[in-house]
Each structure stands twice: as C-alpha cells, then as structure tokens.
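Only one chain is shown below, in structure tokens, and it's the form predicted on its own.
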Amino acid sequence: MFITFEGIEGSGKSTQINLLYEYLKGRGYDVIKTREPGGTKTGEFLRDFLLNNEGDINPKTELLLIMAMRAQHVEEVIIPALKDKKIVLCDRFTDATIAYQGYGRGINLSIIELINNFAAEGITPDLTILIDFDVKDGLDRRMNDTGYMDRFEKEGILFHKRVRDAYLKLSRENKERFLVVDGSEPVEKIHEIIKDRVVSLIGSGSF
C-alpha cells in the first residue's frame, strides 16, 4: 500500500505522517516512512541543494532535479518496499510537483506528466491525504517552529495560494484517492480521521 501526504508549507502533514507511522508500527504492520524531495542518499544531497541554494534556479531545472530525485527514490525505495508488501508512507509525491511546479511555477502540465511517467514508472498512491490549511497561518507556523525559511517557503503569498488552490483542484478531480482534512483542527482529531480511513482501507484490501 502506498499512502502519500500533501499540503502547503506548515500544514502539519509531517506531524501526521509521523503519528500514522507510529500507530501502524505499534500494531505490527510492516511500514516505512520516506519523503520527497529526497528519500535516498542521492536525493537528500540534491534536496539540500534545491531547498537551500541562495542562487537562482530556473523552474525547468527545478523540475528536472525533482524528477531525478523521484526516479532514484522510486527505484531504490518505493518499488522494493511495495514488492515486499510493506505500507509506504511518503511525505509528498507527484501531486506536489503538479501543485508547486505546475500551478505554482507555471510549467506546462503535459510536460510534467510526461517526465513523471518516466520517473515514477507509473506508480500512483492508493490514498493521498491532503492537510488543507490557510496559507498565511502555515507560513507563520513554519517560521515560528524553525526560525528559518527555505527557497519555497520564501516565495510570495500568491505563489503559495496557487499551490493550495491546485491541491484542492486535484482533490476534487480525484475524489476516490484523496482524503482532505482541515489542518486547523486539533492534531489528535486529524490523526483519528486519518487513522480511521487507513484502517478501513487496509481492512478492505482494495489496494
């Protein structure tokens, strides 16, 4: 089973993926937790360059770096785990690329789809959990939590609003795959909603 977590900066998705990981692991499930961009030794090296580079990175270059990381990630981590019947929890995947590089940066969606089909080898999530949250509140939360903002977090408010709108659009277009949760709800309540959906999916065997 392949479950992805999506959301704007500061939405709380990383907290929720950690809670779900601990819940599933505590009940004996064979589960791994990973992330994009990154997820491998090569990917983490490129992630640091992508997020912390102070120079200009062309949107096309940004997209190709992300797809290179995804290709390595899929081949090295995701495919082997799925073949071993593990539950894979991934912090961001293809939907993030569509939202950030497609709607955020304005790159043609057909180009993204073409390159992604090659990089991701046709893999799609069984469930995508979107933690929806107010853009300004999310950025404020990130700054308060870390005191630091990376290349994406430093983008203007309109960029982040485009990303949020894109996520909501994707969720409407893929209702069966998406679970949309209000990120302003208490952390434990969000966890319960996610946990119930995942347990139901595991029980149904429809993946």
Given for the second form:
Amino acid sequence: MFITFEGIEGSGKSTQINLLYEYLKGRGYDVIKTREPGGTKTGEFLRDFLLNNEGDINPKTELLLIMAMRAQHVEEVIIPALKDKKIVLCDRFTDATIAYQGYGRGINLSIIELINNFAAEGITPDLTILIDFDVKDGLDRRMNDTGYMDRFEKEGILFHKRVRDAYLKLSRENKERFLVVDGSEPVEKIHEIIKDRVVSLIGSGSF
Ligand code: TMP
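Having gone through the form predicted on its own, I am curious about the other one (the form predicted together with thymidine-5'-phosphate); can you provide its structure?
Then the entire complex follows, led off by the chain already shown.
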C-alpha cells in the first residue's frame, strides 16, 4: 500500500507522517517512511543541492533533478517495498511536482506527466493525505521552527498560494484518492482522522 503526504511548507505533514508511522509500527505492520525529493543516498545528495544551492537553477533543471531523484527512489525503494507488501509512507510525490513545478513554476502539465510516467514507472498512491493550511501561517511556522528558508520557502507568497490552490484542485479532481484535512486543527485530532482512514483502507483488504 502506497500512502503519500502532501501540503504547503509548514503544513505539519512531517509531524503527521511520523505519528502514523509510529502507530502502524506499534500495531505490528511492516511499514517504511521515506520522502521526496530524496529517499535514497543519491537522492539525498541531490536534494541538498536542489534546496540549498545559492546559484541559479532554472525551472526545467529543477524539474529534471526532481524526476531524477524520483526515478532512483521508485526503483531502489518504493517498488521493492511494495513487492514485499510493505506499507510505504512517502512525504511528497507526483502531486508535489504538479503543484510546485506545474502550477508554481508554470511548466506545462503534459510535459510533467510525460517525464513522470518515465520516472515513476506508473506508480501512483493508493491514498494521498493533503494537509491544507494557510500559506502565511505555514511559512511563519517553518521560519520559527528552523530559522532558515530553503530555495522553495524563499519564494513569494503568491507562488505558495498557487501551490496550495493546485493541491486543492488536485484533491477535487481525485476525490477517491485524496483525504484533505484541516492543518489548523490540533495535531492529535488530525492524527485520529488520518489513522481512521488508513485503518479502514487496510481493513478493505484490497492491498
Ligand atoms: P519538504 O518541504 O517536504 O521537505 O520538501 C522540500 C521541497 O521540495 C518543498 O519546498 C517542495 C519541493 N518539491 C517540489 O518542488 N517538487 C516535487 O516534486 C517535490 C517532491 C518536492
């Protein structure tokens, strides 16, 4: 079973992925936690470059770097784990590329789809948890937590608003796959909502 977490910067998705991971592990499930960009040795090296490089990285290069990381991640981590019937929790995946590189940077969606089909080998999530949150509050929260802003976080508020709107659009277009939760609710309440959905998905026995 492949479950992805999405949301704008500072939405709280990393907290929620950790809580779900601990919950599932505690219940004896074979579960792994991974992330994009990154998730492999090669990917983490490229992630650092992508997020922290001070030089100019144009949108096409950015897209291709992200897809290179995805190709490595899918082949090295995700496909083997799914073959072993593990539950894979992934912090961001293809929806992030559509939201950030597509709606954020303005790259043609059909080009993203084409390259993504090659990189992701047709892997799509069984469930995507979107933690929706106010853009400004998210950026403030991120700044307060880390005291640092990476290449994406430094983008203007309008960029992040486009990303948030894109995620909401994707959730409306893929209602079956998406669970949208309000990121301004207490952490424990959000965890309960996510847990209930995941438990019912596992119980459905389709995986
Ligand atoms: P993180 O905030 O989840 O650690 O992700 C790092 C950044 O990577 C985040 O600002 C969004 C960006 N990103 C993209 O722009 N496109 C993608 O496809 C992915 C997976 C992440």
